[in-house]
Protein chains: 2
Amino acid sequence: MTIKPKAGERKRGSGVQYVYGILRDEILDLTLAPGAPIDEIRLAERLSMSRTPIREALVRLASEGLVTTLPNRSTVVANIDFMNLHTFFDAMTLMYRVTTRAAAQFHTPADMTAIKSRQADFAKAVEAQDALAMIASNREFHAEIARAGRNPYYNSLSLRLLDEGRRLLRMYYRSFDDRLPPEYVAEHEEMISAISARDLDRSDRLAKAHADQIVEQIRGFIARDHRDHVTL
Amino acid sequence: MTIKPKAGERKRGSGVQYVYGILRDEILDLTLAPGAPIDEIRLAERLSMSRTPIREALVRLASEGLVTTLPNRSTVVANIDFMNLHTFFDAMTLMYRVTTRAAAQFHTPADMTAIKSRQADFAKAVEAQDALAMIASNREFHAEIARAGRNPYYNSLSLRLLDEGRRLLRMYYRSFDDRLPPEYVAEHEEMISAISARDLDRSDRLAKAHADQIVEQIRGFIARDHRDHVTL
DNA sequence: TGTATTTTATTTGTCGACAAGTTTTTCTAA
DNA sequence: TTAGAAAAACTTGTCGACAAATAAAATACA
């Protein structure tokens, strides 16, 4: 549940950031369904602020591909393009590989501490069989690795892909409420050890295997799901 | 010279796009120097429109890393980080490779026509020894290849890198006014033939060689330039 | 003269208002 | 009753205004 600050209680200048964060979460959580229109006025009332900061947040979301702006008509939540998921899988696999490799090369001790901490969160979520927490902590784990790789270009693409992945996974965990294969925890541990040992090639190989496994899982979800997502 | 439409002569809804395009060009052309502050009011007067669409354009530029917003203080043109250029070179090389490879795999006849047309523009610019036109047409050539690869994630990162590259090259062509090695034209031709033949590995190899060559050229510029860019 | 402090001026972030479009509803006519 | 036209209702894009925050200038003080 999101707590809504009263009208004047927010710091000046934080309006756009605030709206951006809320909308982003609601889109990735599927609280806002793909294709759903976003009404600026209703949003302004709900968050008790004027339309200006809300529009600025929407411009930012649009430039990241999370919403689509139809000129003079409502902005809508971006659709999931099931026809071209392979482009997503391709890019995600590549980014897993290059960021993990770069992390192996450039990480500092502080990075390793942070990565291990994320992995602990992930293990806890798996232990508790909490699918939503797994999705979130898995994202943070890989985001931390990307950060340790210290390449802002790879970093921003990775974050974008991780976020879209979060939305995709959410879609299926909601319908199936499946058990996650527990080997993910072990795979993460192996990746940590490869990064820590600065073994670039092994990091690369493990990242690719990990990505392939996730892609297979999502593919499995989709195969079991025979409704017509195409027009969604 | 940019032609400025009078106040009411623009189509409603095109304001943000219009400002975004102008600012983006001026930043990449170095008309606006890295670190220069952007005054919203002056800009509003210059383009004869209110601050609202200008601010929305700035939000978009910020999310693409072309400007930096200092809260409650002026937004400034993003600096070029000479300390971490290797991250740029890394990412550019990788994107050249994956987009050229993807183009070889997925291109249509229409794509090939477009790519060859861009190459013709580039050859013309080289012929005329017009460095600025070379930079621009080289960008369009690679952007067209990326488009033919049909992966929106690779596409947007590629465009971002090509644009930053444009700014970087501009910086050095301005000081040195060098002659471009004409082998670039031949390399482009080879890439076209590999893409056309759907030879993925050869496309990949050529793209990497091409990227390496460009990286070496920029490195050469920087090596010859001994002023302290670091704090720029 | 140089430094700290108050005052002034400039610039940003947010707001409410209004006009240009778009969608929905109502009305008209076959 | 239904198709098309006209009108009403709503939504978006842009504007000018104002308050909060910062930067610059002026003043006081050692």
Given for the second form:
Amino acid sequence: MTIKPKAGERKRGSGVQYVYGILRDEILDLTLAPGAPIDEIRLAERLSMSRTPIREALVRLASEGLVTTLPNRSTVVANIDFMNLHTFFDAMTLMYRVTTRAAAQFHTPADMTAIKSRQADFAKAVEAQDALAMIASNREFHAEIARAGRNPYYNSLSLRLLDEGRRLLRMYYRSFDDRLPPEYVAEHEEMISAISARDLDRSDRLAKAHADQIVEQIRGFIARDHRDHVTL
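With the form predicted in complex with a further copy of the same chain done, generate the form predicted on its own in the same format.
Partners and other molecules have been left off, which leaves just the chain.
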């Protein structure tokens, strides 16, 4: 889908931010596939902009690992490293566990308010079947849990993994046709309950189970058999 800028839209904000937002959404939604080239000239024509803000937006996207600049100075959407996906899943599962457990131990009332607010955003996005909003609100939900754990090292690594996993999460939601089953929304609620009760072991178990079902669903989606079994 081609997005056309509205008249006066860029006057209210940064041209760089405008380009960044469009490209980021298209990359996360897999409209721009991994490895797809990004033609600055055609993009400038499409958005009726100069190439300067486009280049600055690409630098920002590169810093987030969403695009890659090749030796010939062309830019492509960053590939997903499927060969080493197990290492990402290992790290993601560990971070879900340690941050949720730490949040159960160290959270404050203000932390719980923030976590519940992010969960409300997530539930609203799920109800609307808005995949990009689901990705964004899920990231903020787990980021608030990590912040509540009061460990800056875990928090930093958790944010990196959450950001790197956004396209995988898009596959996860796509595997449900963006109709996420209610029980998976309820998993967040169960985690909130365990954190609020300062039940460290239950928080750990729920976080692991939450990660495990995401991993299995993504693996199943990637390996799904799409062959056309034709009788010859």
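Numbering follows the first chain given and starts at 1. Here, rigid core means the biggest group of C-alpha atoms that superpose within 1.5 Å across both forms. What you see is a predicted model, and the numbers here were worked out from it, not measured in a lab.
K.L.:
Please state whether residue 48 has a C-alpha shift of 2 Å or more between the two forms, with the rigid core used for the fit.
P.N.:
After core superposition, the displacement of the residue 48 C-alpha between the two forms reaches the 2 Å mark, so yes.
K.L.:
Does residue 25 move its CA by 2 angstroms or more between the two forms when the core is aligned?
P.N.:
Where the cores coincide, residue 25 still shows a C-alpha shift between the two forms that is 2 Å or more.
K.L.:
Does residue 207 move appreciably between the two forms, meaning a CA displacement of 2 Å or more on the superposed rigid core?
P.N.:
No, shifts by less than 2 Å.
K.L.:
How many angstrom apart are the two C-alpha positions of residue 35 between the two forms, if you fit on the rigid core?
P.N.:
Comparing between the two forms after core fitting, residue 35 shifts 5.4 Å at its C-alpha.
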